[in-house]
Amino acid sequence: MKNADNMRAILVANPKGGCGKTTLAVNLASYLANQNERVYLWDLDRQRSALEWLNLRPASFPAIRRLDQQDDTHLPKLKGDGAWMILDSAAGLHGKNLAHAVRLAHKILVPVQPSAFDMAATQDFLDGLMEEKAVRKHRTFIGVVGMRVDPRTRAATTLEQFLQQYDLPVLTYLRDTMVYVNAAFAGEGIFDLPHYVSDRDREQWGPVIEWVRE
């Protein structure tokens, strides 16, 4: 077990740019502010999208602390009660870059949408993901979240069958709904929405926050 006063990374990532990598990462930071989680929230994007987002968010929300520097390449070393910190990483995220924030990270999540250029872009990512000594040692550990699918579609039994050669979970699928945006549009996510308004995502969510809590 990793010490208690260890910060706990969760490094959401995939090359594809479009992949859902942001609505997956203020989502979960989220959930976790709402659990009375202290969360810290790192935008490796020079678009710095979950930062804007962050910016919009209502001082009245649960808080989520927001991480500022400018060398993308060191990551920040802080320490916490049970803190974590969700790093929401660059499209084409490889070389020294994908090192260093997988040897933070205690758990990869990697969204992928059902399409044959997704699944393209990312065959190559998770090939040399797999190769990085922190997943070959069991240190860190991946997770694949299909976004903008329904799970009873064609689509997403071929992103199942695509993942087979890597012997990853496909933890949850994330439907296509325009809650996430409109929520985004606030600076909130499915967790600071009413529960009439959220419950069927939330469910969707359920193994993801099961896992990540692992």
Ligand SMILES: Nc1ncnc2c1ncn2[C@@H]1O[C@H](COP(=O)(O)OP(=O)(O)O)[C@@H](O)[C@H]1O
The other form holds:
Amino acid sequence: MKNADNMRAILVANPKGGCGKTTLAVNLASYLANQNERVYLWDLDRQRSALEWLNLRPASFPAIRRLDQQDDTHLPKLKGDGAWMILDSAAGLHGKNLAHAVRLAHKILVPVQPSAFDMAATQDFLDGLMEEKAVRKHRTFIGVVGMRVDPRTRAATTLEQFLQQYDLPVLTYLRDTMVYVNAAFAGEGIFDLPHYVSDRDREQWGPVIEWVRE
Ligand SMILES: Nc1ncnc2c1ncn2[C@@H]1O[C@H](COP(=O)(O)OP(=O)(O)O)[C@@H](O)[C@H]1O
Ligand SMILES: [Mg+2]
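Return the form predicted together with this ligand of this protein as a structure block, the form predicted alone having already been given.
Below, the chain from earlier opens the complete complex, with every other chain and molecule after it.
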């Protein structure tokens, strides 16, 4: 199945567990929902973290709709809807499942923690991703997000050097903060929080938002 016209699908992927996929996915969904966009969250991870987050989300908050595995067949119906689909993926995503997820996506956000272990684990994944037809043909775009990192550190520089081989930019760096952790307890993203607690983090999201919208 090809990605549906008029629906903007963003896949969040990296086979490394704990690198920040779900955090990125739910906060992007929170941003779009707060912009009155129609947002669907599709949790491809059997751990169902994104769905659990969604279950915690108060009904009074800007709506984020859920999609399930079996909803695959319903996707064409969303066509023309102008909606966003955020796909949160599982650790270890590779092979056929990866290829399938990539086919659904217009853009792929890859969170990477700039540690030696994380970069090593991301290498094979990026090698494979760059070979996907949709990526080679520039139908699907990849953006990297440095997770839990200060841009002025050696780790950040090392991440940029690592990504040069793929010609991939780091869209932004998101700092390590309990703001994300505490928000998640309540089914919230930083864009659901008052500005005085989230302004610094909202600012760091600026380039991601620009990139997903362009
Ligand atoms: N920028 C951040 N600051 C602080 N904690 C973070 C940040 N990003 C992720 N985390 C925490 O790191 C852990 C793993 O993140 P998660 O999004 O669940 O990763 P993944 O979905 O890739 O396994 C979670 O406990 C999450 O709250
Ligand atoms: Mg996850």
